[in-house]
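Have a look below at one chain only, the form predicted on its own, in structure tokens format.
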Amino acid sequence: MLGARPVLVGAVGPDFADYREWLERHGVDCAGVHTSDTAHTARFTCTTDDAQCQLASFYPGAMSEAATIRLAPLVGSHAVGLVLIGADDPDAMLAHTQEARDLGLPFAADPSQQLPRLDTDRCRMLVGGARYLFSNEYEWELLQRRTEWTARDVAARVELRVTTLGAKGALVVDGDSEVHVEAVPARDVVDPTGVGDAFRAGFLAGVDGGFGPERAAQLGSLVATLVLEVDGPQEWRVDPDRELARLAECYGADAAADLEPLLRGAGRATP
């Protein structure tokens, strides 16, 4: 949606065909998708109350086969600049993190919902050496308990930590330097599902577009708010004039001017 062309890596079931078509129509390369012969695609069922608190259940299904996917063939056929290790089968997360290291590829760590399933050694394996570490405020506290590392320990092992703070925005930590980025105010809070992923997508699209961490986080905050304002995590759209006005109001004219080429390109590319 922001003009980047990600390559999806994951395991799915034979029920995935319609969604594959939707993803490819929106510019997602599915070359790294493995289709299981025996299990359906993983399913996340979520109930959200009026306070935006959520209760979720999960069926892993074909996700359990994701560890069989190798990154090396994709690196050979695509211009891969960064590997994002998001929540997946824990064995797959570990395998893909190590393969990224072996291939000399920078990686971003976002263990999120899988943190409760990880012991100390596995959690350290997923985090150590990451170029970017993403989490929300709760996950950041849990990650410190799981790794038994302090904030200073983590800072010594990752290049950049980005912790989202809900309505309070996001914190970008680079060594001893911290930058707080305010959230873009929501005009209507509809559904929080996928807001964290939306922030991450905006941040990485900003980095891919050549912006520094603060501008990337501002773009991430905008995209997170766009998702928060619609029913469903993939129903948002880019209206460049509207988004640029919101950026200028929240972060100033310079931020809007810097991000304008990316957002106008995204507006033209929106299906």
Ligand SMILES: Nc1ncnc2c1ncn2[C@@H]1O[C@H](COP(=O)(O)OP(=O)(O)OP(=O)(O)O)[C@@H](O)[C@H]1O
The other form holds:
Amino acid sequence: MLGARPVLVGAVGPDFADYREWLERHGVDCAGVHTSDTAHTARFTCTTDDAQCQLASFYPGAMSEAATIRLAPLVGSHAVGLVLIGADDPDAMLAHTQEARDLGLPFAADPSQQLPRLDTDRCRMLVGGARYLFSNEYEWELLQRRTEWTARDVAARVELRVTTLGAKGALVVDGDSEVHVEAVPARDVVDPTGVGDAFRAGFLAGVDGGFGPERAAQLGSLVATLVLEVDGPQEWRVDPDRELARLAECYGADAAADLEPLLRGAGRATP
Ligand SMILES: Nc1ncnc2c1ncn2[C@@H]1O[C@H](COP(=O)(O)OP(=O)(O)OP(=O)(O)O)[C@@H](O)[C@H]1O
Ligand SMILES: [Mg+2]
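Right, the form predicted on its own is done; let's see the coordinates for the form predicted together with the named molecule.
Let us now look at the entire complex, which starts with that chain.
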């Protein structure tokens, strides 16, 4: 949607065929997807009430085979600039983080929902040396407790910390300097599922497009709001004129002008 060319890595079941087709149609390369012979694709069921409180249940299924996937063959065949390690089977998260280090590839640590299941050593291994550390506010507190690192310790071990704060926006922390990026006001809050990932998608497309962290976080905030305004995490669309007006209103004319080529390109790529 934003012109980046992501390669998906993960383990799925034989029930993945329809979703693979949908992802490929939307420009996601599924070359790193392993299909299990015995288990179905992991499934997250989320129930949201009128106050946007959520109850989640999770079936891991084929996810437990993700640690068998190697990154090296993908790096040989694709131009990989960054490895994003999100919530997955914990052994897979550790293996992929270590392999990224061994291959000399920058990585982003995004342990999110798996934090409660990680002990101190494993948590430190996922975070230390990351180019980007992503989390929401609650996960950031938990991460400090789990790693037994202070904010200063973390700052010394990651290049950039990006902490999302829900409706309060996001914090981008680079060593001692801190930039707060406001959220883009939502016209209509329909469904919060996937806003965190939406922010990451916009942020990473921004840095991949050559923007600095603040502009990237502004784009991340816009995409998060687009997801918040529709039912479902992946049903959003870019309307370049409308989005540029919102960016100008929220972050100023310079931000909108900088991000215009990327958003107009995204508009054309929308199927
Ligand atoms: N009510 C809101 N209004 C506008 N923007 C919002 C709102 N809630 C979230 N966002 C945007 O989404 C980003 C991520 O939100 P949040 O910190 O709640 O992520 P999260 O808890 O990881 O979400 P997820 O439920 O996807 O895991 C925020 O930084 C902000 O840009
Ligand atoms: Mg999240």
